[in-house]
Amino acid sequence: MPRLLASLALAAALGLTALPAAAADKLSVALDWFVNPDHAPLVVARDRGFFAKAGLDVDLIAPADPAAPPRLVAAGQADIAISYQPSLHMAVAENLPLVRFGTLVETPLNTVIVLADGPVKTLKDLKGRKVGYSVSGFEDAELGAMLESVGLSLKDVELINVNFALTAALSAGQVDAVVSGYRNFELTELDLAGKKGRAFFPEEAGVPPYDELIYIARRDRAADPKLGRFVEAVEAATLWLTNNPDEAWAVFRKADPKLDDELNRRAFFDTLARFAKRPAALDATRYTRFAAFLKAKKLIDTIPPLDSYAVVPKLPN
């Protein structure tokens, strides 16, 4: 006993005795919506690992309001949402006290869709129909840009709203197209049904390229240190989900039973070429870009600066 009450008094003097593990730092994160492919590298980064790696413990979060993730945000309710960049612009504008400091998915991945065996070919053949839309706002200037860049006008076609029910309604017939449907879930999601769908891409028809989603943040911790160290793991997440695709797909579909069908299976490959590979890294020219466009289609009134809403995260070295 003499000899073990040494032993150990030597270790504490050395600081060799043990140490409990560093707990590690909690964050939330409000998805844009349930989990789905678009979440591929968030879902890898918490079950591979990645993000405890960072020491971080990531609770993603479903929405009950595909809307309150931002309000969330700025309300203090979560650490972290998951938003659109045009949505972004236009919560700035109202003051929500916002920044963005990534990218999850950096190109669009809104269309317009129709039937391809249906009478619309091209954009033209959109004059005089029945166009179905989920949301008013973004949507709108969307389709009018769209429009215009074939000399029509959102006069010249008539919108009905069908809610979240894109596919069925252009199915159903009872609109001709769908504005706002994912070219990597909707078109698929229509081929499952057996109908062909044809998509018009907003970056090849007048709207400005975007960033689809985005990681945003109050403004007031835009300097935390432990958003850089989510967006290093989400980096390192989405580059071993681009070089193990197959490994990646069986990790992400075990997440959730819901998550292992064709649908999902499908979407889950058609979105890896649109996640961003360097998450943190802030084009300029796009924001400032798109947010002319939004004043121009007077869904802002002033254009601020950039650094006041979106940023680059300092890294860890």
The other form holds:
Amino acid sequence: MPRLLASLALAAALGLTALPAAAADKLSVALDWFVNPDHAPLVVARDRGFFAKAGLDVDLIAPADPAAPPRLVAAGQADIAISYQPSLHMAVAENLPLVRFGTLVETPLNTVIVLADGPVKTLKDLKGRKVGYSVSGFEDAELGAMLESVGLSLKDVELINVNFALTAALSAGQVDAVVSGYRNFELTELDLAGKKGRAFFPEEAGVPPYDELIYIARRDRAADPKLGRFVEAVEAATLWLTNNPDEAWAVFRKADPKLDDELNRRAFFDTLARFAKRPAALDATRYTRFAAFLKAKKLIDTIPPLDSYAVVPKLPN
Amino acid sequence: MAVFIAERPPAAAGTTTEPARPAAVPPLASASPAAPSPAAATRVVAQRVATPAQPAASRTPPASSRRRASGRRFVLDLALVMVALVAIWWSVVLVLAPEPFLLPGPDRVVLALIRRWGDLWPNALVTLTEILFGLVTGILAGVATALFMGYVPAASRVVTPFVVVLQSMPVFAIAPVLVLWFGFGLASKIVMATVIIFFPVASAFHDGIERTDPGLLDLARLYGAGRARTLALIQVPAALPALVTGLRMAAAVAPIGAIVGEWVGASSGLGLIMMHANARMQTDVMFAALALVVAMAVVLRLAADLLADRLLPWLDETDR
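Now show me the form predicted in complex with the partner chain; what you just gave was the form predicted alone.
Entire complex below, previous chain first.
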């Protein structure tokens, strides 16, 4: 009798798993942060049917900790993660089996933000001041390089972890500058709070340009054709939202009622120029140049061969 | 009168092996039962509470030395448990061979501890400072609140809900606001630790005060002792064992307050080190910092035991 039950259960389980296999392939994507305009291509690809057309059923998961997604993917808990290029280099240095297979946002978004009417007019004025940041593991090196470009060093400032309360800490006067604010988000957030912000861009101050947001997967899945189909769908969605920004905003705001506000509306249009129009393309020179920068800053010990951590996905045909 | 007291074992010494005997209360004999002064009465009772009946013979070692022995046993037990935990941890790592970013082995953690010591140690000192300040303010606030509630029982009806509300608030949720109010320096961490430490101390001590033996309270009333005297000479001594329980709990949870504070905003401390290690995928460094936090909690707990031993030498523990 127990054997009969067991075989019945097995048959049921097989039957159940056989059904969705005929439908779209499931892919889970661990986002770097809660859903925000940086994820517009993903949301549009999901809600406008680009993923469905590629035979994919994509689930977007927002974590509480931006440092978690790379490990979730490395541990096999998610198929794809949105991460940062600097984080990828450091994760690979810690032997996490990860590869980049696509780009979401192809310029840095990070900035050093100060209040426009405050005492800091140039980077040089940061000397002796408090700088807030949210820990992503890279801010100190980035700020260090920016300070060196004006003859200062990290020793000239006090770095304070403000754990994502960037705008609040800056507005409340607890810090004089913040280094993890995004040009497309925190600047607008400040503006809406009635304060004018001033931004210093790392790529204009000694930091080699890098991709702010990238798609990563486990190394042993780098050749999975599903990843290629995923990137192709994202590419189509990106081009569509570039061509039809207002329609795209209408799709995006409907995805979650929390997204439908002035901050997200402005951030959405500010981010359009930042999305990678060729998400599959890999700029080898740029990656090795950035790895060399991280090594010079002692964030990584060695520069591994590029193809061990960054690949171009296999596109279907 | 004397018989009435004698037949009641002192509340605070509930675990003494011998029942109290009239001979152990000499002052009562000298005080005239016809005209008892309240001062004499409270003194008597206070002595009864604070110095319970002496054991008749020396076959039982004094409570303090037995406690010291049990303290040594606790240290030994703790060491054994630690060794066992590390052994289990290591064997799990050896057998299952998880990737180091998921679970580093003890060897890797020790190496990280050595490699990063120059960075870990100054930050550990910062965290320790926050914990110690938090302990001082948290314990003072807790003791003061419990005393106030004991002195003005009517007020406790108002204060108790406040204390409970404060305790039920998740510190993680209010921490970001506390940091904005008190800044990113030491103050916000101390406030956070104080909030966490306050509750076990206040509630344990207050419970102890509330649970004073009614017989002793009757006696104090009979001798005309005022509320302040009753509280100071009877209720507080009777509640000291409960306070010790509260202090032990406070010592164990104190690091949580400081770490939570560092997590939401700091420029130094083990909490910040852990965040950095987390962001840079250095699980071994994170475990090394965690090991230091655990070590601090253990040392604080031992210090609380030692302090209890010094302050309440008569307080006995049931032999295991």
